[in-house]
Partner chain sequence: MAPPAQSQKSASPSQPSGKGEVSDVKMQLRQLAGSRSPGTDDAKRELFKKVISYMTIGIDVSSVFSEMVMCSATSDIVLKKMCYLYVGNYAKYNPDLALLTINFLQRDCKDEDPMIRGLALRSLCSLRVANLVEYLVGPLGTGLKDGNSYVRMVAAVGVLKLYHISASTCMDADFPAMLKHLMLNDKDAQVVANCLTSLQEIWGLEASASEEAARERETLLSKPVIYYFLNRIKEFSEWAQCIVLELVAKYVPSDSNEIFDVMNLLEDRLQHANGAVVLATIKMFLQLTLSMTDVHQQVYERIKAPLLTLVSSGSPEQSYAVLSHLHLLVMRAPFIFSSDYKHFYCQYNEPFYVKKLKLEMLTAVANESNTYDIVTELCEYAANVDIPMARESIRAVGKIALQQYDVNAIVDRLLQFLEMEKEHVTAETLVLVKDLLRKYPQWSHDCIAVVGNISSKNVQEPKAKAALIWMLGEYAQDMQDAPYILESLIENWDEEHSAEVRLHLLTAIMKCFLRRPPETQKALGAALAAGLADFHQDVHDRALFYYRLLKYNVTVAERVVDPPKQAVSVFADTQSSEIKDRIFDEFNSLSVVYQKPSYMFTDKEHRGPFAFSEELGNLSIDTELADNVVPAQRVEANDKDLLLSTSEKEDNHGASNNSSAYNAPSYDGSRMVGASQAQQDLVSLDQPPPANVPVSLAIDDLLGLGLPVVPSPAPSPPALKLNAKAVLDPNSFQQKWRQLPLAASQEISMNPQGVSALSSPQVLLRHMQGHSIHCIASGGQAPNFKFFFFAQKEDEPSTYLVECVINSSTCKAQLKIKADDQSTSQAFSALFESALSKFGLP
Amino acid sequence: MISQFFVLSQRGDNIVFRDYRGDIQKGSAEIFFRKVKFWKEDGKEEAPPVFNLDGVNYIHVKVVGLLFVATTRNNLPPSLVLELLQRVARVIKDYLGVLNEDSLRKNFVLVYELLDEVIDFGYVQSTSTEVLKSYIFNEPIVVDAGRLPSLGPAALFMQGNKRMPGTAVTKSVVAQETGGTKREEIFVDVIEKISVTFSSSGYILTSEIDGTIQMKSYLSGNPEIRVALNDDLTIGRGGRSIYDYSGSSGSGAVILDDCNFHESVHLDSFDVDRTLSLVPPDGEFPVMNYRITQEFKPPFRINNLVEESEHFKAEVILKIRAEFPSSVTANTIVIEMPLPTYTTRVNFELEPGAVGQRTDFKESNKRLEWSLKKIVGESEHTLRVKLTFPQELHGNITKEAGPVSMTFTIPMYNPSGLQVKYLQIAKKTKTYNPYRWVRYVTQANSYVARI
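Return the structure of the sequence above as one chain only, in the form predicted alone.
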């Protein structure tokens, strides 16, 4: 059982707070935020998701910049509470449409009503959006996502100044459309988080894909739908490699190590023609989760070189090569690299004419940061970094620097090759207006190059 639940902004403002049991002192939210903001334990700059302070267990997750926190004095399974916090955030997003500080403040009555139905005296009752609709009576105050800073997946799908067709994360499952008419829509996202580790010579040491097919339906009448995947989809390792796969629009066998499905999915014909049939519940939910540990073509290649130029100086050369097609663009790329602890000065040298790039040296933890607003496929970018040290070097500098880590997001691209070939509505009416394409997005879960 949990004792408290609260949501904090990036500034530490208490947006939502509910005390279920009264066994924890007041001011726990402020104590938590101060501890997290100035965390210095274990040599880390960021607090772990679970920690204990003065006999109180603090468990938290960060969702679109907001801190969702639960406190308890009991010895609960941490994974259980972390999953609860994620589901509470998802339910709130389903009802509000947009999950951010402004929407929470404008809809605090609805949020508290949801919390009272989800958790009772610290015990979880239900986190199903569909079940909760029978007990929730307040209407959300819809926040215009177009006027707000985009913190979620909606921000990823921009083409110039034109936003691609409406995203599920900005619509409430209960709010009425303007004019009283309902738009019959269904949204499908294929999201893949990849983890890749390169050796110092550029060879792949480990590679893994954690993927999910996410769906959100606004079709009235709860019609049955059928989702068709790749015909050559294989489950179970057969020793083959998909390394020659060139992108989400190409061909080639898709080999999954394992997968699992939402409880609403029927697998009667899955083994025959790789189709899934289901009656989608209200709210956003994962239709299918899957994992791939076989080799695949990574979207980026990272090359790095560290050279000692003089007794008190060294040079680092970082080169990033985009391996995906030129029609695809990666967004929000950040490359980080730890430097020797005795580094005193860092000078950056970008390519001539570089636009949308930013460099920084974090003095507190001796780490360089290279940010790129976007990278077009098949392009290459280089950064030169000159390091200065206060004393003559001893030993190998490569043992003091690195590894290089990278985070990024690539809309409309998935390295696994998993595709949703078509989505069919069993009882289609004239009012249904589903979009005829599926969004794909690749994110870096862990992308590391060793020196």
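Mind giving me the form predicted in complex with the partner chain, seeing as the form predicted alone was just shown?
Just this one chain is shown here; partners and other molecules are left out.
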């Protein structure tokens, strides 16, 4: 069982602090923050999510820049505590609509109320937004969503280097909207994080898709829902080695290596017609997580050329080609590449007529950064970079630079081809026709080309 739970801001302030067992000193939040901040003298190495100091275990996750921390003296299952911390964050988000320092500070009494019901004497009672609803009496003070950066229909707000994307839905599940009526709607997001490593010759070394079908329901009366996926979906790659690409491509079938499901999902007819049936609880939750190592077409090809041009100079040419249809547009693209540590000057040369592109040389860690607001499918972009060195080059410059890494978001596109064929909502009345949103988005998890 856990002893304490607290949330710290980026600066280390206590936003909420709840002591459940009273067997750990009160100053634990300060002790924790100091340890995390100065984990290694050079400050470069990150503190692991779980560590032990003087017999106290500190377990934390970072969510939107905030630290969610649990302490315990017991030898608990780490995944249980970490999962719990994530869930607490999610429940709070369900209630507040938006999870950030501001909304937490404004609603800390509500958060205490939640914490009292989620955990009792260190034991988890419930993390279901649905169940908790009947115990919670505070009304959320809604933070003005207008003050947040504008979000497109399927934009994902990336917080820091978080991999977990949130949806664009920033509505509280409990707050009444102006007018007193709740809009009947349901969001189903297919989110795919992709990892690809290209060798220096452009051949794909590894590739993986980690996907989630995420649901957020604002339907009243909890109707049953059926989600139909591709008919030809198969699970498990049989006896073949999972990296055996032969024969799997071209057929169009979606082959999942493995998947798991939310507990509300019934799989009775899944084996027959690939439909999931469930009564969605309130709040945001993953219906299904899946993993694919089947070969897929990477959305971007990265070509790079590094050449010594003169004695004290070298040239880097980066070329990005979008391999997806021209009807699709990727956004917030950032390309990074470490340069030799002895690089003194960098000159960038963008292609003529470039719009929405920015280049930067980060002096502190000797990285070049090239960002593009958007890339339309089937287009190609090039950047030329001239490097100047103080002395004559020794050794091979390619061993001192790279690899090239890339982050991006591509709305309404998913490389796996997994689809939600239809979303059926059990009808209460003939006129009942709630809004259904099915959205796809692809994000780079680790997208790397070696040089």
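Positions refer to the first chain, counted from 1. This one's a predicted model, so the numbers in the text were calculated from it and none came from an experiment. Between two forms, the rigid core is defined as the largest C-alpha subset superposing within 1.5 Å.
(Q) Rigid core superposed, CA of residue 407 - does it shift 2 Å or more between these two forms? (A) No.
Q. Quick one: core overlaid, is residue 9 moving 2 Å or more at the Cα between these two forms?
A. Shift at residue 9: 2 Å or more after core fit.
Q: State yes or no: after fitting on the rigid core, is the Cα displacement of residue 420 between these two forms at least 2 Å?
A: No.
Q: Having superposed the rigid core, state how many Å the Cα of residue 122 shifts between these two forms.
A: In the core superposition between these two forms, the C-alpha of residue 122 moves 5.4 Å.
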